[in-house]
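Next comes just one chain, in C-alpha cells: the form predicted on its own.
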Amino acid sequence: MAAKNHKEPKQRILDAAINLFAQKGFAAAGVREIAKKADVNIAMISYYFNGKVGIMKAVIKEFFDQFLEIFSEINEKNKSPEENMRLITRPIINFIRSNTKLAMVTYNELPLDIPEITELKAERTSFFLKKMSSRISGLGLDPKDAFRTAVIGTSLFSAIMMQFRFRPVIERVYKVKYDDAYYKWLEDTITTLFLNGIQGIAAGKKKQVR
C-alpha cells in the first residue's frame, strides 16, 4: 500500500481502473471497487474524471498519447518496404509487451451504448493514421486510401494483440515461452505476413488505376 500511495490520487485511480477493466471488463467494474483499489475516497473519481466513463476516456487518451510517442522519433526515410514494416511492427509489439493491460482495455472495451467513447476512439485513430502517413507510403500504399489503410491497420494491431490476449492458452497449447526470442519470431512472422499481403493489395490497386 505504501508504494502505491507515492502516486497522486488521480494516477492511482487510473491505474486501478486499468487493472479492473482488464480483469473484469468495463461494465462489471464499479466506481466503489475502483476507489477501494486506488485507496481514495469515491468522491475523487467524480472530481478527477466525472465518473466511470470519464475514466475510460482517460484510459483511451493515455493509450494513444503513449502509443504515438513510440513512433515520433523513428526516421523512416530511405527505408525499404520491409524496414518500414518492421518500423511499424516492432514498436507495436514492444509497446503492448510493456503496457499489456492498458492496450487490452483500449482494444477490448468499447461500450457501444456510449457514443462519446466510440467518437473518442475514432478521433484518436484517425489522428494516428495521419501521423503514420509517411510510413504507410513506404509500404507502397496511398495514405489517402483511408478504407484500405484502416483495414490493414486494424488487422495488424489485432493480429499482434491476439498473441497477448490469448497468451495463457497459447503458452499451454503450443508450449511456447514469451521471451525475447518469441517476440523476435513474432516480429519476423507478422512482418512477413503483412508485408507480402500489403504489397499484393498495393499491386492490385495499381492495376485498377490503369
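Nothing here was measured: the structure is a model prediction, and the numbers come from that model. Positions refer to the first chain, counted from 1. Each form is matched to the other, and the largest set of C-alpha atoms that superpose within 1.5 Å is called the rigid core. What changes on going to the form predicted in complex with the DNA:
After superposition on the rigid core, the Cα atom of residue 194 is displaced by 2 Å or more between the two forms. With the core superposed, residue 48 shows a C-alpha displacement below 2 Å between the two forms. Once both forms are fitted on their core, a CA shift of 2 Å or more is seen for residue 126 between the two forms.
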Second form
2 protein chains.
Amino acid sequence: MAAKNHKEPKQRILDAAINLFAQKGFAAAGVREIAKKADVNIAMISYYFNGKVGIMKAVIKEFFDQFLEIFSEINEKNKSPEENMRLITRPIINFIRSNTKLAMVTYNELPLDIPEITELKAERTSFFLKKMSSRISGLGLDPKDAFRTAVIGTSLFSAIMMQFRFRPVIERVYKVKYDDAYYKWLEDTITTLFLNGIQGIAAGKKKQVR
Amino acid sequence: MAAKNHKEPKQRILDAAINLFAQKGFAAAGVREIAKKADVNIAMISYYFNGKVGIMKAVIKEFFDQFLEIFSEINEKNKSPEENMRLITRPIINFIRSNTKLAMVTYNELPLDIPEITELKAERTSFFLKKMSSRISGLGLDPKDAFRTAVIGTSLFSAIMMQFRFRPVIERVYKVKYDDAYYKWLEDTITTLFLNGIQGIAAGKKKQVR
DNA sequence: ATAAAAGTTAAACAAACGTTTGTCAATTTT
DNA sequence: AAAATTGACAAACGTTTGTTTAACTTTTAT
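For comparison with the form predicted on its own, kindly provide the form predicted in complex with the DNA.
So here's everything in the complex, that chain up top.
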C-alpha cells in the first residue's frame, strides 16, 4: 500500500494523488488516503501544496505543460495528408498512453466546479483549445475558420480519450488487450476516421480485422 | 434557491441532484444541499432513494433508459450515406441538448469508482457500447468487425459530448451562442466529419463559415 | 369512524473531512 | 560551535459528512 521512498516526498504526494483522483475523483479522495499511499504525514500535504486543492492545481498545470509540448512544431509541406494527420494523432495517443491517469484526472475534473481553480482551468483550457485548433487547421482547412477547427480538434482529443475511459468495458466486451499492437491499430483507425471518415475506413479493405 | 413544489418530492430530489452532480460532481454534492434545493427534508433522500448513492443509481438508469430509445430502429436502404449518418448524429445531439446535465453527470461519473454501483455501470455501459457499435455498422462497415465499429461509435458520442463539456470555454473564446443555428451547424459538421473526415469538410466549400 | 399505512419533520448519531498546532530532529547558514 | 531554517511528526481542531431515530401529520383502507 505504501509508496516507494526513493522519490522526494512532494513527488510521492503528487503521484499518489493522481492515482486516487483518477480512481475515485478529486472530491472522493481524502487527504489521509493520499498521505498513506504516499507514505507521508498528513501535514506534509498542506506543507508542500497548501492544502488539497493545491494538489489539484499542480495536477492541472502538469497535464497542460506536458501536453502542449508533444507536437512537433511544423507540418511538413511535402508529406501526405495521412502522414500529417498521423503527426497529430500519434503524439496524442502516445502521450495519453504514457500519462493515462494524469490525463483522465484533468479531463474529468475540468467541467466540475472547484472554486479556487476556476481561473487556472479557464486559462489553460482556452490555450489547449487554440493549440488543437491550430494543429487541425494545418491539414488543409481554412485557418480563418478557427471555430470549426477547434470543434474538430476537441472532437479528436475526446475520441481518443474515450478509448481510455472505456478501457475496462472495451477490454471485457471485445476481448481486446491494450498492447503495442492495439495502439498501432488505434492510431491507424483514428487517423483514417478523422481524415477520411467512415467511408474512408470502409474503402480501405486492406486493413485486417481485429 | 428552493425548487418548484408542483412536482412530486421524489422527482424534485432527482432534479436537484442532477443539477448539483453536474455542477460539482457526485462526491462533492452534499445531501443537505440537495435536500435544500429540492425543498425537501434530508430524511426524504434515504426514504425515497435509500441514501445518496441511490440517487446516482437512479440517474444512471434514467440516462441509459432514455438514451437507448432515441434511435429510429432501421437504417433505410434507399437513403444516402449522409442521410443515414445524420440519422445517428441528429438524435444524439438533440438528446444531449435536451438532457445536458443528465448526460454530463453520467459521462463524468462512469469511469469513477463508486463501489455500490460498479455492476450497474458495467452492465449498462456494455449495452451502450453494443448499441453504438451496431448503429455504426449499418453505415457500410463489416458487421462482423464489432470492435472497430464500437471504437468509432464511442468516438462519435464522445466527440459530441465534448462540445457540451467545453461549452463555457468555447462560447467565450469563439464568441459563439449555443442556439438553434449552432446545433444545426454542429449536426452538419459532425456528420461530415465522421462520414468523410477532415478532407470531406475541406472539400465541401459550400458550407458557410461561422 | 377506526385502524393502518405512507409521508414528513427536527434532532441527534458516529464517522470522516481538511487544516493547524506545537514539538522535535535534521540540515544549512553564520 | 551557535543560530537559524527546513522537514517531519503525532495529536487535536472545529466542520461537515451521510444516515437514522422517534414523534407527528396526512392519506388511504377497512
